[in-house]
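One chain comes next, on its own, written out as structure tokens in the form predicted on its own.
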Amino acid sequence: MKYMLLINAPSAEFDNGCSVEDWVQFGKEMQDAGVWVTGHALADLTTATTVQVDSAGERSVTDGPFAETREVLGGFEVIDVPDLDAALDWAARCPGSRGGGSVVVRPIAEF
């Protein structure tokens, strides 16, 4: 079954300290295992762009991201495992989920 790992940051200037080696790590550790499927790194929050749609179509668009958190989204992965500890267990080693970060585990719908 397929999941997303969503690495998530307490802040836009968090540093829980894993280094670029570490995420390479992480990244080879899954494809030796044959579990990712894709996976990215997302660019500066302040590049992002929200778009919504109204009841009457009309599309607005603002620049930036407006959360009502101080939670980043800082990139993802997604992992094909055989059922949900097996993902539970990638997320833990996943260097995002150290130091404050932390990676929230879903599953991705089949349809």
Given for the second form:
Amino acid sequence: MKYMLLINAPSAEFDNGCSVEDWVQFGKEMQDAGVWVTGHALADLTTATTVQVDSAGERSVTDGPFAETREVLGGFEVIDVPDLDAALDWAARCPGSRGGGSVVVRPIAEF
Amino acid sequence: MSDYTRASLESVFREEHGRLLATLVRRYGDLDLAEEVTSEALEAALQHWPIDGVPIKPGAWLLTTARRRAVDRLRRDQSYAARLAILHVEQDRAAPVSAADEPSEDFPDERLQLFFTCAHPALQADDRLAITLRCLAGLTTAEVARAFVIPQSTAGQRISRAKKKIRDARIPFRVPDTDELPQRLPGVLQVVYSIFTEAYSASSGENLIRLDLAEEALRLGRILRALLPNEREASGLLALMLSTHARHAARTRDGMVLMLEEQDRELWDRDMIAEGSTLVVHALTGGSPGPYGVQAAIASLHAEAPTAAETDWPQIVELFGVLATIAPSPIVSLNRAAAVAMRDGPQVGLELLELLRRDPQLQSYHPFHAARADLLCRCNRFDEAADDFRRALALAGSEPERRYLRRRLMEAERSGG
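Can you switch from the form predicted on its own and show the form predicted together with the partner chain instead?
Let's see the whole complex now, leading with the same chain.
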């Protein structure tokens, strides 16, 4: 079953002390275990743009969202593992779960 | 069917329900399906057993019947067709219903897996309690609602929310590996103990203890202890519940709660106390003890004392000291202070309570004010005691506790200025 790991930081400037090597290592571990499906780090939050379409079909485009939201999504991984416990184990190994960061584990809906 | 037959069947069902459900969940990986065929099998037994007699192996009979129903359902449901092939369950349909030739190994006890599933940390705490009572204690939704004094719809929501998460997030049915067990077992013990404390901490209303709920917790505690005979904290938890529950008949008189020293010790259940004491020994033997073991040892010392005056207070103080290091909390500090007061006198106890007075948790905890008031009485400071009894009364919930506090308040007022 596929799970998405949503890697959150408490703020845009947040640094949990994990190095690039930690992330590379984590990526390699997932690939070696054969659980990695896809995943990306997201570019800086200041580059985000929000699109909304209202009931009249009118499109509005705004800058943001900004970091006043308490958690900032910094990246995601999609993994394919047997059950939630396995997914939680991978989330716990993710550098983003340390030092005040958090990883939200969401099962991917199957239709 | 006579009432007697029905009652004896119901006690068999209570025993078998959790095992049956756990086995079926394990086999089909579907809690809803397992629940449906479990209740169908019990229903079938209610029809057949009074006529044909109770089979030699009732559990095996129920399992076979439930499996047949499950295969029928899986066959009928197209979306299950693929899964059916994977599960290789067709042979279940042909399995004999004759109880005698079902080997007992065919019905392994998989309740432990269900315990860990129901107590999974990915479920909300309230949902964990509800689903544990539903699946492992075999309570109906209505009974779960009554247990927690919540509307039936709320209980239903908790149960279905837990089931949905178990299914959709695929919370596994498994016992954690040995290296994970120390981390995950406390959650399971916590669920059972929460059911027990819920029975004992009726926060409002006329009854101080809800016997049926306490007995469910004890039953679950016994199952856990039987399934995990080497886990000392499982013994500790059961010992704690036994030593506490053994005193229940003496805890109230005329609708008023009684403190330990006022209780009629003749009413204490000696068998339960003895069973608790034996388990405490196991809980505390070898390695450093866990919080349930230590609390059980304290409860056991209280239960074994022939009179309140002969209670082993020095030992109880020591044990609260241990508890304060392994599971520190303001309430543990409060209890330790109360025990010190019994050992060294009320003045010393009051000094310790003075250090705890600013703790916000204790500020709103009525036993803190009641304990302080009691010590002030013992020091003949009745006016201050009356103030503290009033504080406790303003916070206390259940009517039996309020009656006790009102009586103490009156006594303090009469003795004071």
